[in-house]
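Given as structure tokens, the chain that follows is alone and in the form predicted on its own.
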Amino acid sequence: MSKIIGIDLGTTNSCVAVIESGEPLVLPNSEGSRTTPSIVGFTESDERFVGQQAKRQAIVNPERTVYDIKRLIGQKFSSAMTNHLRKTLPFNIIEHTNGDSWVEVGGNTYSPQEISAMVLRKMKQTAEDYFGEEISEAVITVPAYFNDAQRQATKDAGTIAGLTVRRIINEPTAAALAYGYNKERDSTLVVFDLGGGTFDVSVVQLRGGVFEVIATCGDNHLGGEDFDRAILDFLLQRFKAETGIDVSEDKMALQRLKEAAENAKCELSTLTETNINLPFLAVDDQGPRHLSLGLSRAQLNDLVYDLVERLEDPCATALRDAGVSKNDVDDILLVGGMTRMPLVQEKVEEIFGKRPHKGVNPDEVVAVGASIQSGILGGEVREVILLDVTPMSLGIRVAGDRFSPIIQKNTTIPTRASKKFTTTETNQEIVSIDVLQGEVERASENKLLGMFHLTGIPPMEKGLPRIRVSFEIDADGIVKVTAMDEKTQTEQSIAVESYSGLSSDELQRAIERNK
């Protein structure tokens, strides 16, 4: 039986791990690194490469270097996130026929699922090189606050990469598995996961080998890339103030500034001051113009203060939903590269009243947890039970554009629940079911996952028909919805997975193109 691998498909970096002789093992890639940049580069002849090699070409070939793709997966072109990324990323983001966000490179178009699949294939190859055999199954992690469309799109990426995705697991849950593996002490744990693109916080109880997530919250629009952008904007303004030149439309200059911003942020996690030197950033009548300045940790803290403040509300919500106080928390587990920033660590200590645990590698712990889940599925890990939750409420639209939840957020999955509804018009024969995910009372402000029609309702006075709507969520968080007229037993259903963004034909074409 071939190995099931665990993959952390990250916004900035990805990582693959396996269970070997009962213990998690992070696998080095072909360059010898245990993490791989989640970046895909294309040459003029459409040759592609993934990881460090792609990152190296980003400055000289920015329009053919694709990164941050995790922030686009499952996103509509009209979304606030896509609008933000179109202004900040050097490659071309276009609208697909179904309204989703795709990327265009050298005249070719790719879905975010395809780009993600290229990164996953690199992870797959890393495992195959290590074991010397084909790998066909994987557990892949996603942010806890990913919605249904984003989860299914991630599964599609795995399929395109040639992997059977045995389980989608939330990143904080994976981190809790890694932390609590082979530990006998019962505890209440907060997983604070601030990665490159998203922020999640989960409250997890460890009891006798049972890992139970009792609440989760987060912000899909907050991550390390936003911190980089704050520094980049500061550098743009400083260069314009000194030279009068605006390089915000110069993609090569922007890429150099972005890399300098990221490096400065990382250096200021251990240093109190760093220097940024970018010669020949632009040319005007006076000749070449350079950017050279010192940036202190105090200045950085001022630049990102508002971003760090946004970390507090999701933490408070998670504790409140879990029904625990900060005094009930035994450990805070830091996950994601951004948790290395001293200001973030100080904020965590301020929120929870205790210093966070630093006994795990924040870049690898999610992949390690995914490998433990893969070991559970493969029979290599026993006496461990994982109980996860759905991060957002699920329900339907009812009269007056109101949202009627059927499964509440933080319900343990897999689960099933139903409610009865009726008609709003006399002799109404068709009922439209809009499947929604979110927490807002106004239905139109929540995420539309899909819609379908229940037909054949017998003519009656309004309010008399009884229509039972049932929601079912599987262990991956994928949703199936059924509506049934109780009088005629007429039934219609929808597996929301079909709304991942790719049709079956597009998925098959992507598989063929990426073989």
The other form holds:
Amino acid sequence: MSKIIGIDLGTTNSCVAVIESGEPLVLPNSEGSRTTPSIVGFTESDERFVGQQAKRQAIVNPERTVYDIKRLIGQKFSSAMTNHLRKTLPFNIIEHTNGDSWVEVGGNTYSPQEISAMVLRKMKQTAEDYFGEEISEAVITVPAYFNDAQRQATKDAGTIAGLTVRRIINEPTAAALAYGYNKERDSTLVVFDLGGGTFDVSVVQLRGGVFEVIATCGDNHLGGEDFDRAILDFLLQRFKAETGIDVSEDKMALQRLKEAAENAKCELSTLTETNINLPFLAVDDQGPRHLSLGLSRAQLNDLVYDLVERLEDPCATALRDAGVSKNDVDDILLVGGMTRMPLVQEKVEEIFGKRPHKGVNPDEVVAVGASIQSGILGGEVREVILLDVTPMSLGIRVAGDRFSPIIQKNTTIPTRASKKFTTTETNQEIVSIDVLQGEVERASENKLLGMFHLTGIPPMEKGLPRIRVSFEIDADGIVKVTAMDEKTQTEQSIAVESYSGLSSDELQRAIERNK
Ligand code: AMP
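Instead of the form predicted on its own shown above, give the structure for the form predicted together with ligand AMP, please.
Following is the full complex, with the preceding chain placed first.
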């Protein structure tokens, strides 16, 4: 049987690992790196690069270099996230006919699924080079806070890349698996994951080889990119104050500033001072203008103070939902490159009252966990059982724009549940079912995952028909909803995954194009 690989498909970097002789092994790519930038570059002649080479061309070719695609996957064009990204990313984001966000490069359009597939294909190739045989199955990780559309889109990305996605698992769960693998001791663990685009915090219990995620919370709109943006805004202001030139519309200058901002941020994790030098950033009648300044860790900490404060609430919510006090927490596991920042580590210590665990590599731990899950599926790893939870409540809209949850957040998956509803008007023959995900009482403030109608209800007094709405979440966190009129046994259902995302034609076309 061929190997199942574990892939951490990150916002910024991706990583692939496998189980070899019972032990997880991170595989280096063809450039010798253990992580690969999740970046795709297209040249003028439509050649394609993925990874480090694409990253290198970002400055000279910003409009043809696609990064951060994970923030766009499964997002409607009208969403606040897309709106934000359209202002900050140098490449062109467009609205596809189904309302989703796609990208346009050199006259060609690509779904985020297809771009992600190009990154996945590189990870697949890395594993194939290592084993010298074709690899066709994978476990892929996603942020715990990914909604249904984003999970399905990630699965589609795998399909386009020529991979059967055996399981989608949550990144923090994967990290906990990596931490707890081969450990005997029972413990309560917090996984604190701050990556390039998202923040997740999960409380996980390890008991006798069973990994149970008991609560998870996070912020889909908080990550390293926001830190870079805060530094970039500061650099823009400083340059304008010194030269009077506003380069905020100059894509090449912005790309250089963005890279300098990120480098400075990373350097200030180990140094207390750094210099930012960008010669020839702009030209005016006085000739070329350069940006040159020093940035201290203290200054950086001031710039990102508000972002770091936002880490607190999700942690408190996760602990509360888990019914665990911070004193019950045995270890805090740091995941994601941003957790290397000293201010973030100080915040973690302040929130949980203890120092985080430093024994694992935050860039690799998620892929290692994914490989352990692959090992479980492939039968190479036996002794662990993984119980994951659904991160958000699921339910439907009822009269008065109220949200009626059917599956509560933090329920262990796979799961199913149902609830009975009725009509609000006499002789009502159709009910429309709006499937929602979220925690807000007012239905319209939650995320609409899909909608469908149940027809053919026999004419009756209002309040008499009995309509059973059932929700089912599979092990990948993907949702299926059924509505049944109990009298006529008429049934309608939707697999929510088919509602948003690629049509089967689009999926097929993308597969062909990426063969
Ligand atoms: P990830 O999504 O886990 O790959 O995290 C990537 C994010 O971590 C990016 O925003 C990086 O800039 C950031 N990062 C990586 N290394 C460091 C570091 N040494 N200090 C601060 N941030 C870092």
